[in-house]
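One chain follows as structure tokens, the form predicted alone.
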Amino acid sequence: MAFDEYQKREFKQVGTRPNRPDGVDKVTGRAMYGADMTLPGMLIGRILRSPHAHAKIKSIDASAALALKGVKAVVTGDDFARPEDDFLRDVQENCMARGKALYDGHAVAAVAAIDAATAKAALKLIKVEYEILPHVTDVDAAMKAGAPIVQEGRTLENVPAGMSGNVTSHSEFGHGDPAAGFAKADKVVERSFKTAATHQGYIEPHAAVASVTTDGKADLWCCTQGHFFVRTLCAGMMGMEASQLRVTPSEIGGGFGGKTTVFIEPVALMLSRKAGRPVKVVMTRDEVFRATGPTVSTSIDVKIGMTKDGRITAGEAYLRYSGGAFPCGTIDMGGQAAFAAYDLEHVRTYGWNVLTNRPKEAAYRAPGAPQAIYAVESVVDELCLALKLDPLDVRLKNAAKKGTKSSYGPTFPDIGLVATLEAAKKHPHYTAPLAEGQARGLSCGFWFNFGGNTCVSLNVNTDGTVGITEGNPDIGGSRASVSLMAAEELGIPYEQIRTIVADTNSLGYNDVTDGSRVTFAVGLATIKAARDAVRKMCLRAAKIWDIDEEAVEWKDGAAVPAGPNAGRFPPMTLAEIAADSFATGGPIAGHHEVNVDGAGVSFGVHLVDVEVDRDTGATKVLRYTIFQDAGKAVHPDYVEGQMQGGAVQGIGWALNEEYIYGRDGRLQNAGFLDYRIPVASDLPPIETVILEIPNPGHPYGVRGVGETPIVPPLAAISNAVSRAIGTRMCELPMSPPRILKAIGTTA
């Protein structure tokens, strides 16, 4: 059925609000988590990390921690074979160091005893000789010629020349001429900015049980966003065939993006195959903070020119991305995502990925969009105030729509971004009163959604009932939006159809859960896979009512005949179709595979109302909305759940989240007392306006929302703060002594 086709009729199912399906489950503490798993004969697994910012390992002695009583094994870097891809080597040397250091943290040896006690009291037996080196925290002072370089020979051809070689990579994107563009403005604000490295903040720390035998097959279970990448990397380091490892993945305490890779998974494993008996690694909450992927650290220069009237007539950004102490490619979505929101004939971003003695970055929501958005909407403020223009309706004059070419080379499909922005200009919470000392700040927002590979198998049951199973674990809602489109494609009761989360040898490869592409492509992948099953059942109808197939059609839940001259037969349900399937010709099923694409862009608006104290420098957020275009909400509360989440991180962000390391190159602040995440208390109610914009991609519409709601907060708050305090705020987090430093005066 064609698309436009959906859009003339009205949805039964999809767009209804029911029970989550692991809603009991978690609430109870029935939910089977990471760390709740447990096999006989299971040891305890502990890893030894580097205190050290940079050092050379000279050795490492762990024959005292072998020698004591309850040790089982003991694994280093030279266990793992040095795999020939530069990416897997990466991953597998920031799970394990071999022959450096490269941040505080990094992992350095471990060990699997019988219990956590002998575990932790064997690390300490563990010798390590190092040689301290010079390191580098900051991605400014990392570019500087002198620096000290992290890792050697990791530049690549497209870096100009003369640039430290801790500049790995260098991206450009845009079209025009920006000089041009420039000379034709009334007005020009050039600005440099700084946001630092965040962690997504999940409850669950990363845990995994590994269990090898003696044949070489393994099992692993772990709490990761994709099971099937956690197969590929660790088969890839363990040397074995992907079918030797089957993965299942855990609930889900929390990932937004930093449990798409691994850490700790290859390091259980290879304890395992040492050891000869099952071994959990658990992290503690110090070690997410050291030793796992937060964002990228950033140094940003944006240049915009706009006329009196409002035009936007060029923009030009700067952008400096430390990933840690590895390549990692994130400078590229933050080039890209920069001047997005806007329809420029002249624009350009200039990237740069620069190595620093910092953990590798992990994504987190939208992973360089935040920062890069965060340059350029603040400059696009400040110009508003300096021409005195509503901040607004300048956005609406430049927005990018349909058949707009974006600043990083598609022309733009339907979009919703000047829809959201009119939304926001009606909304009472754009003109409602403020107080003194108390101002309001706007941002877009944009993110790329993706789609990629997804298989789905859906089987009919004897009894009437449909098991949907899938290969993407639940971080936002997909097995209760995965269930409505079934049952709006079936036209059976959501409550009939249960959906499930395969390992990896029960079901073909699926793509990691980001990307904002689960409920986009799972989704389109259910209803192919539905649509296949209908097939069947109206072949099995024909062939009980002895006519053709194609005489017969699927309406409301039933096999029914195509029209009168098929013949008089009453509906056929599907439970009545099931319960004969036997007689038929066996089970009923359906199945689809697909690399989808077309999963649309997405866009975003924030309105933020702010109160500065300026005697404590402490921000209050008093108000909060949110504008977005889902496509179509499958389940509105899980839309507004993913909106209103991704707010609260942006407002942490941007008032108080950040790394802080001390001279030492040591993190300062790895736990949630000192590293403050908001709390109920900090926030304002937020409210969500959801607008439905159909991508044209998906059979019902559906956009990714997961990751666009991350983009807008921390411009739109820094707005707000900069207007109540008359000065331009251009680093983040916007800390109290930052902002007491910015009007000046001092706690």
Second form
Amino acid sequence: MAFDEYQKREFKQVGTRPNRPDGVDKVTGRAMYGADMTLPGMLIGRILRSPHAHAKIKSIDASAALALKGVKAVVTGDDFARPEDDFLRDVQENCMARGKALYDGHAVAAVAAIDAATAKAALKLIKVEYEILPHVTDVDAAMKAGAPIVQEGRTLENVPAGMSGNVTSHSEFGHGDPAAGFAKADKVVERSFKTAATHQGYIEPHAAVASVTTDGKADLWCCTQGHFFVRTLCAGMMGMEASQLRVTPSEIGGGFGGKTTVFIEPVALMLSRKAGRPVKVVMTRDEVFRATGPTVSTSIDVKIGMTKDGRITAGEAYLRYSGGAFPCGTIDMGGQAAFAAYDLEHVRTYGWNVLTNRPKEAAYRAPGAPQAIYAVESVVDELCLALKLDPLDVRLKNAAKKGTKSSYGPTFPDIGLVATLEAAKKHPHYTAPLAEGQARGLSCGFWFNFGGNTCVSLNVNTDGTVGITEGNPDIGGSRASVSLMAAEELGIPYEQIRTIVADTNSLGYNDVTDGSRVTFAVGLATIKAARDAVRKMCLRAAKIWDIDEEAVEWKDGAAVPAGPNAGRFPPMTLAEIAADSFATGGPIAGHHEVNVDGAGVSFGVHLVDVEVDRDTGATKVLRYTIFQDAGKAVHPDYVEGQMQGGAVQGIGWALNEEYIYGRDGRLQNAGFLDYRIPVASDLPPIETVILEIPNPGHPYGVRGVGETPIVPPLAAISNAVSRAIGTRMCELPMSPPRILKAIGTTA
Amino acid sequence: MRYLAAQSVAEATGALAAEAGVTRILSGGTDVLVQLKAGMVEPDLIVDVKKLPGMREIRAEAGGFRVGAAVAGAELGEHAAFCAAWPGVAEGFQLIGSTQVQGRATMAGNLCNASPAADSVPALVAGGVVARIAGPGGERDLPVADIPAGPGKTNLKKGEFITSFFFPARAMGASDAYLRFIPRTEMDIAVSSAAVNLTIGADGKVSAAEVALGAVAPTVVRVPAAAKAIIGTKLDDAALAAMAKACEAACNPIDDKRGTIAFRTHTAGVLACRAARIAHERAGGKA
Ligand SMILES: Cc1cc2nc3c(=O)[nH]c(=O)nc-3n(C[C@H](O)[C@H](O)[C@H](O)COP(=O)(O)OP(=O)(O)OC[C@H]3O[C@@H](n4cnc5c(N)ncnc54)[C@H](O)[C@@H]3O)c2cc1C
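Could I have the structure of this protein in the form predicted in complex with the partner chain, to go alongside the form predicted alone above?
Shown next: the complete complex, the earlier chain at its head.
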């Protein structure tokens, strides 16, 4: 890993809070979101979805639909070639079922018609003959012998023999000998937990416009977190070369990980290819809930041993995750993250992924970690209560730090957990008095963060301004942060830089906006692209001054002679060099392409006070404070926004959000009325405390901040509620009926 | 689908009676339009009744109020005299939706959409409010309590619609209150709800009461036994406990995504007691 990047420096612009570049467009309604794209001659596509949780598709007869006036094309799974690659085949079969509908809402056919009403009418004319199969939506039930098998033959060799055919993979992490550790404990607590699947709840539904021409070229506009990956997936499914498919991302109304794959994009492309006209597909909210990618649903057992003075002697977790109807690797991240906050001699996690008749999981901020850490942090809290120990002291005593061999293998470099815990301990919130019926909870959180493939171009305009082209859709303010870092490096004002997110033809490959990677990795590439441009500008100055290239250096936005021996020349500003560029060798641009390593892990601690109405089971969140290590907060508003947003989503997850399936295996609450994300009046002000422990792997010390904040809320709130009612809650969400039942008010 | 903005009551009832297919009346449209968009209903005829004479008026009548069927939540909420007399009705109606929805939503729509969880209905029932109904055969009056027939169903006959509600004159020391339970703080559907309308006599004791529960049965339920439990009391703990018990006994809810049978039953009693205390305080009662 490249841990030599960071250099201490005084920042002039990084760390300030300038206006966001996309603000005016967004508040005036000018921003172009996915559904805003329109093309001449465009058709409207709609998708027919399975009303059954699990059914064999015996036949699809679209003749009546095709005969309807205004219908231009019908697409089914048979229109797609069957990809050899397992991963691609799964994504494709999720976009359009083949042979079997695997969950309620699974796409089985699509139409393109001249308008929405015709498309809707056509859907009703498609006759699908189903043979209904037994279904299973609960992860534990799916693991039992005799459970309906969602997909045959998907079990990897690492799954022990004799398990249900729904178990697709197994993973183990850890070190030491937990049994020996438990023997040394004064108290051992073992608990089982369940967490419901939740949805990212982004406001903008998926939308795509595809235009395939008869000579085999295609354009695709869509709302996505990663258009290069969209191109890879769609080109694979459509049998196209990457160069022939150009994907342009729209503005994005939230993603949180849910827009890191495709659902409607290949369908729109196939409809357009068959119809010979552009086709737009926009999901309804009902479709978003039923057929995009919620989180895993989980069932977890955790066992932890502790000495009287609060030292954890061993930890063990058994994690059963279901990523829906397809194999899913999120379990591995859950297993790795479960005990990451602790420095443990004996630790082990065992994980299984299980198929159920639910939609295919997609990422949701720190995928897999919130659930595992919820279970671990709940048991740690229970031990603290039982042993009468201060929960922050116990975390401090066991905290992972520089040199700790992490529970998932690597040894940590500089990390911010201890500093974060200490900040929480010092904060007035931690010792503020609580009234009768109120209680306080806390939890640590962790996320790995990611770097990845990144490519940035930086163009110096002849008027002295700068245009930056990057390839990652901006979901959290990254254009502002990228501009700030370039401004810092070039020494020109932030306002003179405009950063855009370009299509797949304009840049080399950029990994998806995920893993909290963009401010870190695109930032790093931007800094290096700026340095590349600076080098070129120094060269131009050297040329003008007729001195050696090495004799010129860059200071405060200008080329200056490096030392007295270089000669005496007045500084030549970026604007002056740019103005002369046509005469000194042509346009000036900087580039950087890299597969970024050195993403720094990030830790957070959340403190929350709640009050529970013992007669109705309603939980009120009274006060919330977040402490998180950001490495370096480039634009603190956005860092705070990520922290607050994560807490809000976590509050929803902890208290009310859940995928509710009926006995028939159909989703009962496919809308924001009954899928209850918090409303503004449900929330207290959320205070944020940013810590800056520089990441050695980034020139400015930046760590990703987007995912860690959704990790601690589940346990922090559950710990607070459990303390308030005097009973340990072991299931999420802690909806009012569950709380009344736990208290014993209702049977 | 045909749309008719009726100019007279006769035109509206006539068109509704003559239509062989599915009809809907358009008041605020906050249920109808949502259902249309979701594909839940495809009416052949929609009759807009908002423009009919008197439909948006609030007037004094026989010491009480006559409220036009198309009066929106925001309008009623601004009528100080009405809100002072019927705070429970006003708060139930105004709980519906958001500011935007309040500008459109009506009590008649809320009642005739016939959701067991409709927020304005329990207080109307507890208040003994009477609906005036226009139909092909003329006008008739029907207590609000008799209008819901089950989820999505009313006892109105073909061609009929509500033109106004009559709120009787208030006795001295009378007031009402409405409470609902929702897992969030707003923008949600009642999991259970309760309205209490009561009068405090000269002796400081409850002299008359009506209790109605929402979301705990196929229609709103009147609970005379709960009312009886508090009549003649100053809402002491024993009276309230008896009231809660009576409410629980009157519940016949379902288990669904919004709540369990046990939860709905228990909270209906809790809310009735809390609403009774609020109504009592509003009526000037002292514990
Ligand atoms: C965002 C949102 C939030 C909401 N929140 C709530 C809530 O908190 N609580 C709640 O109870 N409801 C809620 N609703 C539902 C709805 O707003 C209410 O039921 C509202 O009172 C309906 O009134 P309306 O005038 O809009 O009815 P419309 O949609 O116009 O009509 C509803 C039904 O009543 C019939 N109807 C209308 N007028 C008459 C009449 N004069 N005579 C006979 N039949 C008639 C129609 O045929 C139709 O079947 C919400 C709706 C939305 C969109």
